[in-house]
Amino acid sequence: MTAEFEKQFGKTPQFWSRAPGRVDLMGSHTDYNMGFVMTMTIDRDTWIAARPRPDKKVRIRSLNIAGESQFSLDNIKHDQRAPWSNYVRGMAVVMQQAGYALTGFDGLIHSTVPFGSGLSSSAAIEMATAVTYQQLGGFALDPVEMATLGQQAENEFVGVSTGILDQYSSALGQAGSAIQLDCRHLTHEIAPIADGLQVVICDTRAERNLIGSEYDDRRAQCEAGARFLQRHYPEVEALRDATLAQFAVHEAEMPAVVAKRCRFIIEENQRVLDLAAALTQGNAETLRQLFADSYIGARDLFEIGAPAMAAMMQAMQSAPGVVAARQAGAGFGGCMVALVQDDCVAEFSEHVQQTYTSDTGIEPRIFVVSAAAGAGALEE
């Protein structure tokens, strides 16, 4: 990076920053229902080398994709030719809201976290953005404050309706465990995932896109069962606070669809706070059974499965060594989870690989993956 930032820009960095990936181990969109997410960081991370500038202008160059954006931290728009660039001007915006001074710069990117996988790639050029104005302008924000200021740029300047799951994770993840995280609160609790556990990612490589995409139409109806319960039960602002039996009272009133989404957030909220145990136990019976009836409810009652994801689960429900599997991010494709005996890892692999390969004719990829510390600045 620092050959290609001497190449790209003449001079040599000055400050370096990263932010991880992540990946949920249970809880799909129970995050902007304000609920419960267990999710983990991973050792796929986001780089930014940077050199401040003398005026206000912001060049920003990537390692993984061709190309130059350009804008004056006075006048920012969006950039359709470079739209990942967004993510750096959407900071820009909602620091400067937030009333930080920021000063230009000449930055590189670098990520080895794959795009439009579900493993945050955008919430970590948020943070690692962030991180990098920070160091540019001498202050410091509460990591919780930087996860809250990147969900609102990729909410009103990127214009993806995201909860606060990715940039939490990525800001306030812990080396060595996951995070259950309180979404609602803007706490969490350490979840030490078990000895002979490994996590492993397997991608689908069916690519998601999530702007315009049905992750606003499953919002929208989760705002409506939230809606429908609270006549009935005042205490309800979300669905994070119905319960079981009070959603079954009325589950027959509801617009179907409508009724079906609630059903899986608030089954999901559940099993996220009984994953806590069993992860830390490393029960491998409750382990399977809370994974594949996330995968059941994602596909049948929230709808967000994809050919790809069932072939995937497949491949992973039968492979040596697995404990438990489920779907990762939002679903419509990207990547897949397993719990997998740490000594059965390789034999795992190969046969996800071949197997997945052999169904669909697209060759995965398989992360093995450990918790890593969350968004801060790199020193030499």
Ligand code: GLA
Contents of the next structure:
Amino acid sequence: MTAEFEKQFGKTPQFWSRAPGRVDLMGSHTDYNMGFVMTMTIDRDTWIAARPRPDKKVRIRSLNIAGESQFSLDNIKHDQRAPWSNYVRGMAVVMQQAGYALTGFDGLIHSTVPFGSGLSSSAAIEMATAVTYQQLGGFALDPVEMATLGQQAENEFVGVSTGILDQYSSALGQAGSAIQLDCRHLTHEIAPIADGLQVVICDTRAERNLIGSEYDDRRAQCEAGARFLQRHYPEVEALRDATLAQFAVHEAEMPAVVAKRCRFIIEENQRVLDLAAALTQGNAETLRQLFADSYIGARDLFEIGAPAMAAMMQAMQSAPGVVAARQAGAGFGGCMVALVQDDCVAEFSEHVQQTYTSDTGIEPRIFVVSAAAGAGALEE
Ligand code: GLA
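Could you please show the structure of the form predicted in complex with ligand GLA, as a counterpart to the form predicted on its own just displayed?
So here's everything in the complex, that chain up top.
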């Protein structure tokens, strides 16, 4: 990147930053319900090489996508032609609103996080950008604040109403371990993964077109469910606060769709808590059951499945060495995730590759990931 930066900008970069993507091991759509998520960083990340400029301009290029995007920190608009630059723009907007003085820069971005497949390529660029602005400005943000500013950029500038999961994972994820994130208190606990288990991403590579509106619908349905339950149980501010027993008393009075969404979230939230011990102990039967229940609930109750996901689930569950398999990210296609015995990863991958391709005609992407450190500066 240094060499490429010199070639493209005619100078050497002064700062390097990186931020990883993430995969969730349990807790689909629990984040905006103020619940728990078992999440981990992946060793796929976004890098930025940067050099300060004397004016208030930001000029950025990417090694992944051709073209350049430029803006002034004093007047930040969207760039429809280079939508990837909107993450860099959005971070600048929210950081300046929060009172941080930003410095203009020339920057080169490179990412190994697959785009648009549910591994948080957006959060990775947001968090890497936030690190770059800190390096250039000579100040340091608390990582939780960095994550919430990233979520704000995503919600308000990019215009996607996501929860805190992606940015928190990228900013605060831990090398070598999953974390159990508490989305209300913005804290986490380390959740080590038992020796002998590998996390394998199985990307369906299926189109995820409806994702924006479907995501917003799910969110609205969950919020409607929480409001409904709050009439009976004032302490229920979000679905995280409701027990299954409380919900069951009123399930039949709720609109059927809202009831399905609520049941999934309340059960899924409990599965996150149940997963921690099983993950650390490597309890195969519990892992298999929790992952399978999560997938079935996501498909039948939360309805974020897709034909490609069903085909992938079938391929993963029938593969040698599989311990557990489920969806990941928002659903509607994209990546899925399996826990696989580490001496069987090659056979697992080959089986999934062949089975899924012959069922769908789509060539999947299968790769082992391990948890990398959260976002930060890179020293020369
Ligand atoms: C997307 C969103 C997250 C979270 C997941 C589903 O990744 O960005 O905030 O809601 O979907 O768990």
